[in-house]
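A single chain comes next, written as structure tokens; it is the form predicted on its own.
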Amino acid sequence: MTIIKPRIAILGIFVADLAFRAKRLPVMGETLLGQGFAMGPGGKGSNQSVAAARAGGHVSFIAKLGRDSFGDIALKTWGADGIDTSHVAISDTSPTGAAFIFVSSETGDNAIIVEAGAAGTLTADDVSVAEKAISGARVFVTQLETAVAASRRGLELARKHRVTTIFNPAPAAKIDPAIYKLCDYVTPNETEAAEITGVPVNTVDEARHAGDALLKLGAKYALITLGANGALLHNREQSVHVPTYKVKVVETTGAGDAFNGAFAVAIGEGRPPVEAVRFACACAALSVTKAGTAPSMPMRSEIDALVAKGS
């Protein structure tokens, strides 16, 4: 059966991932030594079209970049995968952002950084010149890395035109609760969860009760995302505990973004919510194999093998 690629419309950030490997973090004042460098793509909305476009999207990416070398880094990184980029700005006054990535040697656990640079300039003005690319797609995604009336004026547009719509509430942020009645899907992770609803988020049933928050802030769905325990669906009819895949991790860096991406893609295609979160839930295993972020997204016959074989 061929698959038609669902159109996807993501609004973010591209920054240029700086990733420093050691045993830990240095306290103020401390110099240590590292133990690996690397540089590559980032930045949450630049991830999650990544991982979509390789999950099997049409993706539509809303942006603005510096006119620089890691601006040229974007737009060679979109280019490879087929993103669309018609909606992203070029600004000749800020730079393209950047972030600092610690990623421990111990355990590939990773603590990050971020300025968005041009891309934190978007305004919901920018946003809406892009309605077309909204009101195209199947699915829209946004996060908090972009300013937060950017990101809402997407989501009022994708509900203008009855376009599905994902919100990955990261960096978490207290923003206005309005924003979640926008929301079909609310896809923090538990730190996130946690700070956004004030309930601790330790457990699976943690995660239950601060998915009957978010419920209550107007989603219609709760998604958290748990790590290494896979993900919880959460909604007023049913609450589905998806366990993740088992492999061996190298870094969990952009692990939520690939989520996220393969997510917007499978619920594109028209798959059940149980079942597009399992579609994520392999994507985001295979991506801390990896090294990096960007660089990490599986493709698509690579997370159709994994959920065949199953967990």
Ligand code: RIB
The other form holds:
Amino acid sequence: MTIIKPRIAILGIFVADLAFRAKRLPVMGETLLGQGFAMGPGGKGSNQSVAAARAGGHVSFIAKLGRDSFGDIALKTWGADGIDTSHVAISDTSPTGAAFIFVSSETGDNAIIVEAGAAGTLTADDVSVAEKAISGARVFVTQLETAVAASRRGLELARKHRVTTIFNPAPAAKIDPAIYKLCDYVTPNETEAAEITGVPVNTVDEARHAGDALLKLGAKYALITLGANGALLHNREQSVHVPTYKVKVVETTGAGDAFNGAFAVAIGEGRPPVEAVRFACACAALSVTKAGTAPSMPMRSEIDALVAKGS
Ligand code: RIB
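In place of the form predicted on its own, the structure of the form predicted together with alpha-D-ribofuranose is requested.
Time for the whole complex; same chain goes first.
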């Protein structure tokens, strides 16, 4: 069976990821010797675009860059994965952003500070200019690294054109809860779900309580990612815990982006949500077996092979 590549519109940021491996974070005033460094393409929206393109989507990315060498890395990255950049604006006044990423050399877990740079200046009106990319898509995805007004306008336009919406509220922030009514799927991780709802999320049952709170805010589905514990797909009719695949973890940075990008593609292909979550878990699991964010996103054939193999 030939699957037609679904059109996916993603709004978000690109930044250069500056990833430092070390045993632990330094304390204030301390200098710590590192155990490795890498610079590469990052930013949640950009990572999700790369993940979606490699998973089989026809991706349009809506973003803003500075006119600088980090911006050149972005264009090269998107070009290599066939991502449509007609809605990427270039700023003459703000630089492309960057992220400081601490990667634990013990566990592969990460902690991030991100400065969105030019992408942080994207306005709601800039997003309206990209209405055609959104209206022509099957699925629209956004996060909270752009200004909230920009993310919200994207979700409003998607709703207006009956495009399925995925809102990845990362990094978590206290925002006007009206935004959740525009969401088919809200996809926080445990920490973000806890911060948004005030419900601690350490177990699947607690994730269900947080999921209920997200549904009350107006989302159609709460889809909470649980790291090595998979994901919970939760709405009023069903609450399904999907375990993930066992892999050797090198670095977890970008796993949520892999999940969101692949989930968008599977939903765009018309797959049932639980099957789409399984596909997304496989993409995320494969992404943590490699270092980096965008560079660690797997190809469609690898995802299909892991899903077919199971566990
Ligand atoms: O989700 C991982 C991403 O978050 C990194 O690439 C970093 O740039 C931050 O945006």
